[in-house]
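We begin with a single chain expressed as C-alpha cells, specifically the form predicted on its own.
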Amino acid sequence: MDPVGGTAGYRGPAEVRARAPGKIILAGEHAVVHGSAAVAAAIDLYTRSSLLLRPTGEGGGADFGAVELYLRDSRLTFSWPCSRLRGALGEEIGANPGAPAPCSPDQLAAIAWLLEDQEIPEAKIWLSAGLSAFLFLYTSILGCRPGKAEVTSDLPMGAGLGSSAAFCVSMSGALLTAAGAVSVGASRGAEGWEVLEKADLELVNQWAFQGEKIIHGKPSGIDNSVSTFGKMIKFKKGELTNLESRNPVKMLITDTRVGRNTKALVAGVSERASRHPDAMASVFHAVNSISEELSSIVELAAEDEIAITSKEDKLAELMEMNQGLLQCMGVSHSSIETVLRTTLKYSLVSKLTGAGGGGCVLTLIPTLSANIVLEKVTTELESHGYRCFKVEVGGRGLQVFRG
C-alpha cells in the first residue's frame, strides 16, 4: 500500500466515522491510588469523530491542502495548511500508524507553535491540550494528507466521564481506519457500526493513550482502555481484569456542573492518609473489599425478578458504603450531597463517580422501578441546575462506520 502520508495512490475509504463511549467508576476511586481495586465501566454516551480525506490539490479554496478540525458542539473550526505542518514538524511527521510512539519534546514544541495563530477563545483555553493531541495523532498516523475531521460528543467536558479519552479513542479509530491500519471484525450492528478485531483495538488503545498523555501528563490508561474495549474492568496495581455483566445495569448520571481540581483532590486524600495512616488504611481496605465484591456480583447471572432485585439491592448497598467511605476521604461536596438527599427521597441510592468535589453522581435505577419515579427525581435534580443522563452500563467500546 502506498504511504498514507504521500500524495497519490491512496485507496482507503473516502470517509470514516468512529464512536467511543465515556466511562464511569462504579467503585474504588481515590483508593485505587493507594493499592485498592476499582471497577470502571463504559456507558452509552459517545464521542463521535468523522474523517473525510481529500486528494492533494482538491478544491483551491481556503481549505486547499489543509488539515481541518471542526468541533461541532462548540462551532469552532481550526485549520492548518499542510505546507505549514511540514515546515513546523519536518522529520517529526511519522505517518507510521502501526508503531505508536510518544510525542517527543520537539514535536510538542512544534505543535505549540502551530496553535499560536489559531485564536483559541480565552473561555475555551482548555481546548489547547485537545488540539495538541489531535495534531499529534493526525500527523503521526496520516502524515500531512489533507483532510477534514469533525467531532461531536454526548459527554460533558471535565465532569469525570472520560470525555478526553473518548475523544482520543474515537479520533485514533477514525485515523487508523482511514490509514488502512486496522480491519473490521465480523460483528456489525443494525445501524452499520462495526467492531474491530482485538489486535486492532489494542493498536487504537495504544495511540489513544499517547493522546491522553498529551492532555493529562500522566494518565492511568484506565479511561482509554474502557473507552476502547467497552464493558467493565477491574483494575488494581496496574493490572486489568475484564468483567462480563450478566444483566443490564442502568444508572442516572447527574452532572452537577461544578468544576473540580482532580490533582488537588487526589493530593488531599494523600495528605489525610499521612495525618491518619491507620484510619485511612482501614478506609482503603474497606473500599478494596467493596470493589472485589461488586466485581463478583456484576458477573452473576440473575434469571428472574426476585434474583434481579436481590442483585440490585446488593449493588445499591455497596454503592452506599463506597459513598460513605469517599466522604471519609474528604472528596464529597455540597452539590453531591444535594443529589444524595434528593435521590434518597425516592428510595434511590447514589454515589459520586471520579474525583469528586463536584463532577458527576451515579444513581442506580432498579429494573422494576416505575418510570414516573425516574421522571420525578430527574425533574427535581434539574431544578437545581444539574444535567441528568439515563445510561446503560457496560456496553460496547469503539465502533467504526465506513461510508
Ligand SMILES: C[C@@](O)(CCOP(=O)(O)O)CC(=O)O
Given for the second form:
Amino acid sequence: MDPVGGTAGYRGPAEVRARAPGKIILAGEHAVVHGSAAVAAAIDLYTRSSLLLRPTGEGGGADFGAVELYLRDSRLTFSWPCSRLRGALGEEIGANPGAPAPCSPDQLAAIAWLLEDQEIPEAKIWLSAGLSAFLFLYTSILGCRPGKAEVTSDLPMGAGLGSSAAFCVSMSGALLTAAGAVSVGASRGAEGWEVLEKADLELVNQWAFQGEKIIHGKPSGIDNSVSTFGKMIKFKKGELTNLESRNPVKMLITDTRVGRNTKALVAGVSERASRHPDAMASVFHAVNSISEELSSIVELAAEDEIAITSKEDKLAELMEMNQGLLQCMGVSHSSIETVLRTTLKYSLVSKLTGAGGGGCVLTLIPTLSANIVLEKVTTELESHGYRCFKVEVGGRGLQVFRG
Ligand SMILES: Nc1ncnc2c1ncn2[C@@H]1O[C@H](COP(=O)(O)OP(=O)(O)O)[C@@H](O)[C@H]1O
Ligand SMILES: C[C@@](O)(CCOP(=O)(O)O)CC(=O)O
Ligand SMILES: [Mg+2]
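Mind pulling up the form predicted together with the ligand next to the form predicted on its own we just looked at?
Complete assembly follows, chain above in first position.
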C-alpha cells in the first residue's frame, strides 16, 4: 500500500481534500468527560484540509523536501525540512496509518522542539496546539514524506463549536486518504465528495481522537465522533448512538467573542470534582439524566402544533436545567449570562455550548415563533458586540475528495 510515493518514488498528482463539520452540544458538555451521556449534532460549518504530496528525492530519499502547512485564514505558512523532522523525531517517526496510537512523551517533546523555531505571532500563540496535533498526525500517518497541507475553516476557533475536532478529523481524513489507508468511498455525491466506509470512518475517528488529546488534554471523544460521523448523536463513555431527530431543531448561535481554551476549562472542572467529589458526582449524574431525557424527546415525532410546542417546551426546560448545572461546574461567564438574560426577555431559552468560559451560546428557536422575535433578539445581542448566526443541525460528517 504505497499510492503516494515514499521509497517507491512519486506517482502524483495526488491532491486530496477533506472537510469535517463543527458541532453543537445540546446537553452534557464537561459531564461527558466524567462518564455522563451527552447529546451533540453536526452543524453546516466546516474545516477543510487539502494535501498535496511532493516527489521524494533522487532514489526515493524521504529526507529531500519539507512538510509544509499553510493556514489560509491567518495567512501563515509553517515548514519543516524532512531532514529536521527525522533528526528530531528519530526512532519516534514511523508511518503506521493503520494503527492509531497516542503521542508518546518523547514525541511530544520533539514536537515542542520542532515548533520553537517557527515564527508563531505572539497574538496567535494558541495555534501551537493545532500545529502540534498536525505534526503528530502527519508524521504518524505519513512518516516524513514531503508534502504541503492547507487548512481553512468556517468555524470560529476556541469558541465551543468544535474547531479543534474538525481540524483533527479533516486532517486525519486527508492524510489517511493520501496514505491509501482508507478505501474508495461508499457513496460519491454530485460534486465528487465521498463518504467513507464505516470502518474507514472509525480509523479516521481514532486518529482524530489522538490529535484532540494533544489539544484538549482529556477529551471525551464526543467532538471528533460527531465531526466524523455527522448527524445527531448521544455519546456516553465512548459509545455512540445515532438519534433520529423527528422534527427540525432550530438553533441560534451567539458567539460572545470571549476567547477561552477548552483544555484549561476541562482541567478546571476536574479540579473542582477532586475538591468536591460527592457534590460533583451528583451534578454529573443530574446532567446524565438530562441528556438521556433530551435524547428520547428529540426522537419523538410531533405531528401537530400542540405536540410540537409541548416537545420544544420540554427541550427548552432541559437546556435551562443543564445551564444551571454548568454554572455549578464553574464554566459560565458574564458574557454568557448577558446572552441568557437578553434572550429570556424574548421568552427564549439558552445555554452555553462546548467548554464555556466565553465562546458560544445556543438559543432554541421554537418552530412557531415569529421571525420578528428572532430579528429583535439578534439585533439586541449584536448591540453587545456578539455575533449571531443560524445553523443547520444534524448534517453530514467527514467527506473526502480525491483529485
Ligand atoms: N483551522 C485550524 N488551524 C489550526 N489550528 C486549529 C484550527 N482549528 C482549531 N485549531 C486548534 O484548536 C484550538 C481550539 O480548540 P478548543 O480550545 O478545543 O476550542 P474549539 O474546539 O471549541 O474551537 C486552537 O487554539 C488551535 O490550536
Ligand atoms: C467540554 C467538552 O465536553 C466539549 C468541548 O468542546 P469545545 O472544544 O469547546 O468545542 C470536552 C469534551 O467532551 O472533550
Ligand atoms: Mg475543541
